[in-house]
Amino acid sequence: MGSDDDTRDRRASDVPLDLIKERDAFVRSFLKKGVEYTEQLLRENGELREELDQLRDDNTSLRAQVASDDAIRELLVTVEELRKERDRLVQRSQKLEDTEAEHAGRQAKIEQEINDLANLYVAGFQLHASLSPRRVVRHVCDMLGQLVGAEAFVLYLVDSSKTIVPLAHEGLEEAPSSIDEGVGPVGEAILTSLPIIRERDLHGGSIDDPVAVIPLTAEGRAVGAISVVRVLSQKNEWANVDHELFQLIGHQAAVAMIAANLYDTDKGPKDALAGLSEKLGS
């Protein structure tokens, strides 16, 4: 019997050489494919890790985006609430402005009414504040200039011959002349006891065509008239108080002048009142 080495050599020599090569080639091929497969697995694993990392980043970004969207939505809700509150405040402010404007208008109207009443009070008081004929006429002229705003005017009286004579005048270049009853606007106003008041062109009047004629009446009869030839340049129309002043002067001026004229012939208030009780008792 041979040795074991001889036996192993003989067995190896019994195997064909090409099979050994094929085996080695198979082993090398198998190992190579294993290596390639392992490398492919490693690459795929790396790619999966990268995709996982990307997904994690995307997830983080999405979480941040969702949080940002929630914040934006909350911000939009807050902005909408603020806009509604702003609209409510604007509406309230507008109502307050309207109310304030209304109150201001009412206050201005009240102040104007108080001013008008003050003018009427002053006019009525001044007409009867004196029993001097000269002062009564002076008061009438002051009222026309200061309260009515007349720049040029004439105060007429009817004398015993029924001729209308100028008693006082202001703002005229020439002295006015007497007028026959029923002639012109002044004569017509005295004849009818009705005022003649122009509502337009208050600056273009003349003696023959005044802008206003107010008859002065006593016990329903015209005893004179006020002729407003033109008004001040800043006055473009008659105010309500002007018409009331015309009415007050028309009814009170003649009475004041009559009282002052009668009183002027007496020696004092006691003499002027002499016999009054007897007349009231009769």
Contents of the next structure:
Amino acid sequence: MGSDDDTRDRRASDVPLDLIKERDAFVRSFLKKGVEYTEQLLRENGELREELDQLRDDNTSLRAQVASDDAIRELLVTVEELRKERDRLVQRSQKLEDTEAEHAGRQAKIEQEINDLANLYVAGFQLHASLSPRRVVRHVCDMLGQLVGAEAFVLYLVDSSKTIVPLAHEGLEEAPSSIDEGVGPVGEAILTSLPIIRERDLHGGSIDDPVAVIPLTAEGRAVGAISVVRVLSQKNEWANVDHELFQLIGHQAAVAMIAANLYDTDKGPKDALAGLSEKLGS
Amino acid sequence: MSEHSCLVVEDSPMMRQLLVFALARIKKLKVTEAEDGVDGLRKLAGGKFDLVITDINMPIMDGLKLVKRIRGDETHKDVPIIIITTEGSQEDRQRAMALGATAYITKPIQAPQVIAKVKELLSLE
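Next block, the form predicted together with the partner chain, ref. the form predicted alone:
Every component of the complex follows; first up is the chain already shown.
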């Protein structure tokens, strides 16, 4: 062992001093550069780490943004679907409203028809519900006033001398006079057995120019007439049921009045029917 | 079984029948008829009514007197009263309302109008 150490010492002492200095300087310089290089590497490493951290943060942020964009896209799709659904519902609602309006209109029409039919039924029923001439005339007046909406009217009958005489009237300032056969609208309606009904200006009538004249017929012959001089202010046109009522009055009022006039209250209904079966049998 | 009762006071048989026809379309409403104001008071004395419909122009006792009598009657003083008037008789209508009538219907009577008014006053569907 001792001989190896001796050999190394001897060799070192053999190296010129300049070279040793140069070597030492080189080693120092090398070590210094190594330290500097290492420090630089460490610094760069640190900077790269920071940069990496920054990139990671950026990446996280970008990922979040992408996720957020996806969510927005999904929301937009949902909004679009909801908008379409809303449009569908609005269309359906509109359709339902139209149907409802149609049904309401139909119901109102049916209500009106029921009302009209009830009026006609009651009018016919009451007209023949009494054998008192006074009541029958009262019913005719009620029909005109309450159902037709006549404010002023006259009920005329043709007497044995063929003069048209007023039997009852309502709403007139002056009592109506008798009329000769064929004279004026009333005379004409009785002569022809045809009604005269004005379709316009229902408030512009007068006793000489009534808005409607309805002949009262029995067995096909006119025996009187109803003259509507004026209608209620709220009535501007005839309703369908008014024409039906005119027809009913025209065909049934005279018959009801004849039956009531022939009926003898003192003798009663049994006596009034006496001999009927014999008449039917003959 | 009827849940509400209504008294119709009208001297014209035809108008009375029309009103009864209209009111028959309201479920669970019992209708009693009276020929004039006096008959109406008799019917009121014999029962409890939730509504009275009366004409204004009637013989013996008219609708105005009837309204006044009903408002003075302890049993029926709060009962709603519908009066039937003509469009032209605004004075009668105002007098009836001043005496305590609740509402009015004008002639010619329309069933839907009567039904709607009765339902409104009786708070029916």
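Just so it is clear, the structure is predicted and the values come from calculations on it, not from any experiment. Residue numbers count along the first chain shown, from 1. The term rigid core refers to the maximal set of C-alpha atoms that superpose within 1.5 Å between the two forms.
(request) Quick one: report the rotation angle of the small rigid part relative to the large one between these two forms, in degrees. (result) Angle of the smaller part against the larger: 13 degrees.
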